[in-house]
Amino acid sequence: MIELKNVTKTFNSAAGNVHAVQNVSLKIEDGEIFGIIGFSGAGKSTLVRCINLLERPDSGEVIIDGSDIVKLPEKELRTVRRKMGMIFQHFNLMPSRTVYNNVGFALRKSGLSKEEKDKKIRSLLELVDLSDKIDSYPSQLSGGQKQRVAIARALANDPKILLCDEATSALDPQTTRSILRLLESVNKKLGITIVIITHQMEVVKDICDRVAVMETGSVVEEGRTADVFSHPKMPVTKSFIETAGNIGKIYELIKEDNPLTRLNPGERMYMLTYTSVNTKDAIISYVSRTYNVNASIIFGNVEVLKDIPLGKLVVVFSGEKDNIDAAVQYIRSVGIDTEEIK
């Protein structure tokens, strides 16, 4: 549905050139939920605006449904843009218009009759569960309700693509979850390709099929969400995981020589990373019995990435060196990443 080929975007300023997007190539499949994640300044918002040419790239191709829209005349580009909805962090609703008229504004050039527009607006508000707010104004709505109106408006022209630029950043965690459930429902019911730009790992891990990690304008890592976060290759990805979960705290405790992380002679500390393949297996108790080692779990964290559990345990093994080596070798043999951290 979306293919970016060597897309580059540079901004000129008094302080010099800012290379916001550098030679990015991506493929986003029809009907998938694709996440683009990165810390502030990574270039992800500029990249998503290059997809619908709100920002025109300096070079590269933006292929939407088989057509390079960079080369399209303005009239044809407007037609393509109508099939790309977009929602933003701050909703961008018109305060002087009701919920009904905010959604209806997107249909002003649709060619539909008044009755057809009315039917469509009401069905969209039903889809986002806001039928009871049809005559309300934005000032009377909560943040989550405003974003639901924005989603309804973005869906008004039956888009094939929905671009979400930090759409949940202004919302509390509970409201964020409800908006993500709505986006997931929209994806399943309508088959829309959804691109989510975010710096919130919990957003990506919750609903994204695949993810690209950006740093200083470049995509540094890409793949299935569970694969990227269970086997991160780049430091920025590892940093995201440690920032979003509490597992990174263990490194701080080691650095501080916290009593929890102090080892007795012969003890060794490991980080075990496992996925749904072996989530339910009693690995720790098995190796403890089989290899005659003591295993103490001192820290742990379990995430669910697009319905796939990802667990990280910090375990201190004690016993004979050869027994610990054999236990660790067995754990690795069953597909659990095992890293000695102290």
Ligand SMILES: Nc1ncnc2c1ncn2[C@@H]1O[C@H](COP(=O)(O)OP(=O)(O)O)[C@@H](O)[C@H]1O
Given for the second form:
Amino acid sequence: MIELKNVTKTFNSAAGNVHAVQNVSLKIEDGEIFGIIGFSGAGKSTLVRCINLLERPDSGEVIIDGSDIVKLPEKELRTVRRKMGMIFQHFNLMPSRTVYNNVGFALRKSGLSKEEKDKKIRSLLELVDLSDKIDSYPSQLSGGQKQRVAIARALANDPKILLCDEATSALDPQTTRSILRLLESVNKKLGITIVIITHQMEVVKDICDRVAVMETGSVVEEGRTADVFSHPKMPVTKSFIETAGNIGKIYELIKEDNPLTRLNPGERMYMLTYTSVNTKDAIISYVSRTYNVNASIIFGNVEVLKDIPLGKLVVVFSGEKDNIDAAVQYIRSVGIDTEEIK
Amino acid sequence: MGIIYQIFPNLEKLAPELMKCTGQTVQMVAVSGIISFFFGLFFGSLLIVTRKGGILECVPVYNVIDKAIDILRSIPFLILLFLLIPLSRAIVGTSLGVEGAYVPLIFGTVPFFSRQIETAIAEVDPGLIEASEAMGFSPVEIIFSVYLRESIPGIARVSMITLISLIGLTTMAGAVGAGGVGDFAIRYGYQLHQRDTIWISVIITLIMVSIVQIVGNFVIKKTKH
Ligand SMILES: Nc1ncnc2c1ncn2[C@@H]1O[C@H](COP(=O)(O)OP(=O)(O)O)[C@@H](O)[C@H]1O
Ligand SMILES: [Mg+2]
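How about the form predicted together with the named molecule, since we already have the form predicted on its own?
And the full complex, kicking off with our chain again.
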């Protein structure tokens, strides 16, 4: 388990102090895929670098499997680091070494014999599906292939934890998906805890069991991915939901006074947010019949967060004011987030 | 052969002397080059790791080396030759001849070369260092396996430049009695007005420079991927 307790890191520069990470406490359980999402400059990289102490926190504890590694001397810290793999946005492969030797580099201090290393390297490259590129140089590989080599290298010392800092941010959507599938299989097959730093909602949505949302150095929201994004509390979380899918579009349309969003007198527009718990019931038609209101759906979007669907509907209700109120109240009572947006 | 002796009338009788002087130049370049190479790698790497943000950050050490390099580089080589006479006597026992040239040649080369090595190593992607630290490598391992190893093409390039400038320095050392091709040109070409010997010295120097360049470019080509 990874446990961060009140981790704080400030950078002092001529331009002033940057509070990159402020009093962050997190618990990441063994075997889970944990996402840390935030916009650029939120402090995500600094935070993840505090986990393997590439960045030493000014204060706070970094507890890995029960012991605070901040207190360890450098030499022991290096041993701990070998049990934490890390991959990066720009892959950071050694350009002068072949794929084989890039992976082999990580095994230098493993104490394995030459034959054992060879076997290990080959099996790792098989795992990431790159056996045919074994003698290529990084410059001869595509971005996705480079990241696969980096993953093989990160897994070389059988780590229990894999840290990913914007690992898919330099890749196209299709390659991103294939890398995420690989990370997922690594997580399942090898039981490795994965910490994913990203500014991409798709990534979190796709594979993270739990997520922490970061803003200006602090974790502002945290929980199971579906919970956090179905009931976002903070504006920053909401803006991430809007970047994913196209539901954010509705706000633009309202702003532009698009005919689609114009309301007649007595009409009200609501955004309904629902998760799997309540998707199967015919709620809209039920309230329409029961409360004698007209409901027209003008916009809809369903996201799948990890395995849980998260639906958003923009509905215009028309009818008697009291009836609409009652209908909305009913919808809320069955656990659907309902917000009047116009 | 006949044509060559027509163009360079003094070559025939001076051939043994020319061989000897070329040998002296090669010896000076080789000995001080090899020694300077290791010092340069050492100080260049030290600058990189001790600079602000370096993996062994130690700004005082950085500042001392940095300033020492600047000061040594600002002293003209000819003055360095005389300035280092006592030091040369203390270290190699003489300030004369080929052996006497080693100390000034090294002092004239190392600062320049260290700076060049620093620049070459500085081109190593910081991401590689970050990745190596994350893999649990120690600073010394990172210096050898990443900084130096990954900048071999750059090191070959700057070594080539430095070696060529070292060849230039040896001719100056020759002027004050160290021997070598520069000494040959001065004694026969300048003092005895045998102009063809100057051209011979030019050709010999060009050949040496070309060899350095060919070897350097070969290394760069072989190590760059
Ligand atoms: N080594 C550093 N020195 C000074 N400021 C830094 C350093 N690293 C990061 N910062 C600053 O800390 C803040 C957080 O950076 P970072 O952790 O990289 O954010 P993110 O990864 O979320 O984009 C930024 O304002 C950044 O400029
Ligand atoms: Mg970052």
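Under this definition, the rigid core comprises the largest set of C-alpha atoms superposing within 1.5 Å between the forms. Positions refer to the first chain, counted from 1. Nothing here was measured: the structure is a model prediction, and the numbers come from that model.
Any CA movement of 2 Å or more for A326 between these two forms, core superposed?
Yes, A326 moves 2 Å or more.
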